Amino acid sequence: MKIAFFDSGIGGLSVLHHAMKILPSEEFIFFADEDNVPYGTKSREEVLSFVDAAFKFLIAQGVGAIVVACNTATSVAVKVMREKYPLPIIGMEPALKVGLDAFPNRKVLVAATAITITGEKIRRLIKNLRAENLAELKALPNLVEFAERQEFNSAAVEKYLREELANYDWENFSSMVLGCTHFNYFKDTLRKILPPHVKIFDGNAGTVNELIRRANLKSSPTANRQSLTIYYSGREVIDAAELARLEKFLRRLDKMEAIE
């Protein structure tokens, strides 16, 4: 099956990276809306129009399923896209349930973009999990821009995170949930800042499991026959230097995936 992974930028590569490991025989498209990144600072109307344009392009490529590998786009647009397009559409959801299940009755910090943490979707998730007294929300918008320029563990990144997270009493928290796929590139810096008992969770595995279920796929250890085509806002990426840059993102994700 031809499966599309869509994001505002390169954050969604972290979800694709996980999918490529457990679905070795599928055909993948990755669509990064680099003309309009970041989504987290845009209006909901703008994000909805960007997502719809991307969906029209991807469906024209013959995809059989689309993973919206972007928490912001999921929050704003997935419900509308599912009503409009008749194919499996899988969105991202912050792994709040994972954190709550791992450490019942302990607080969880959900870090995301501003548009995600002010959205109805995250509020509904918290209510459904009866986590009103356990979930706290924190916007870390600058991480998206750091990630897009491959600045992952610089002094500026560490300073930003230390300042933004300084006021939390971490003894009251069990975990931090990364509610933006761009944030997955910063697990090593976060691990340096957070106390050892605070675990780091993301929604990649849950999203890919939902893709397998909704698209009736099978995860198997067969020989690797998969292919990957990458588009920036509808333009195929064929430049060798840019492909090498993207490969660096994927190699970093190899390291980040093991960090908890």
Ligand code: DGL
Contents of the next structure:
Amino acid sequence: MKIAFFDSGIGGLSVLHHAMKILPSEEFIFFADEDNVPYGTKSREEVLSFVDAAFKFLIAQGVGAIVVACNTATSVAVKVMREKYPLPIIGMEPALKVGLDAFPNRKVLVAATAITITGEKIRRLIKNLRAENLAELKALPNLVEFAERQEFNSAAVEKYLREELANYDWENFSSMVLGCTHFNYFKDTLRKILPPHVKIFDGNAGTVNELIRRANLKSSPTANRQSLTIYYSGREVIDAAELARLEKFLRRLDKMEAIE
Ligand code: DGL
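Mind pulling up the form predicted in complex with the ligand next to the form predicted alone we just looked at?
What follows is the entire complex, opening with the chain shown before.
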């Protein structure tokens, strides 16, 4: 089946990277809306229209399912897209439940974009999990920019994260949840800064499991060979230098995967 992974930029590659490890026979499409990244600092109306344009393009490619590998786009647009388009649409959800299940009654810091943390969707998630006193929300918008320019573990990244995370009483927290797919590139720096007892959770496995369930996929190999086609806002990426740059993101994700 042709399966699309969609994000504002290269964050969604982290979810696709996980999917490619466990689904050996699918035809993957990755769509990064590079013309419009970042989404997290734009208005909800703008993001909704960007997502709709991407969906129209992907559906015209004949995809059988779309993974919205972007918490921000999920927060703003997944409901509208599901009403509009009759195919399995899988969204991202910050892994707050994973954090709370692993460490009941302990605080969780959910880091995401400004749009995600001020949205109705996360408010409802917190309410449903009865986590009003346990979930704290934090926007880390600069990480999106750092990731897009492949600045993963520079002194500037470390300084930014140290400053942003300095004012938490970490003794009260069990974990930090990465509620933006761009943040997955920074697990090594985060691990360096956070006290060892604070675990790092992402939503990748949960989303891919949901894709397997909703699109009825098999994780055993078939006669089909896995393939990947990449688009930047509707233009296929064929330039060798750009493909090599994308490969660097994937190799970075190989290293980040084991960090928790
Ligand atoms: N990768 C995105 C997310 O998961 C959004 C980043 C952005 O475009 O601001 O929220």
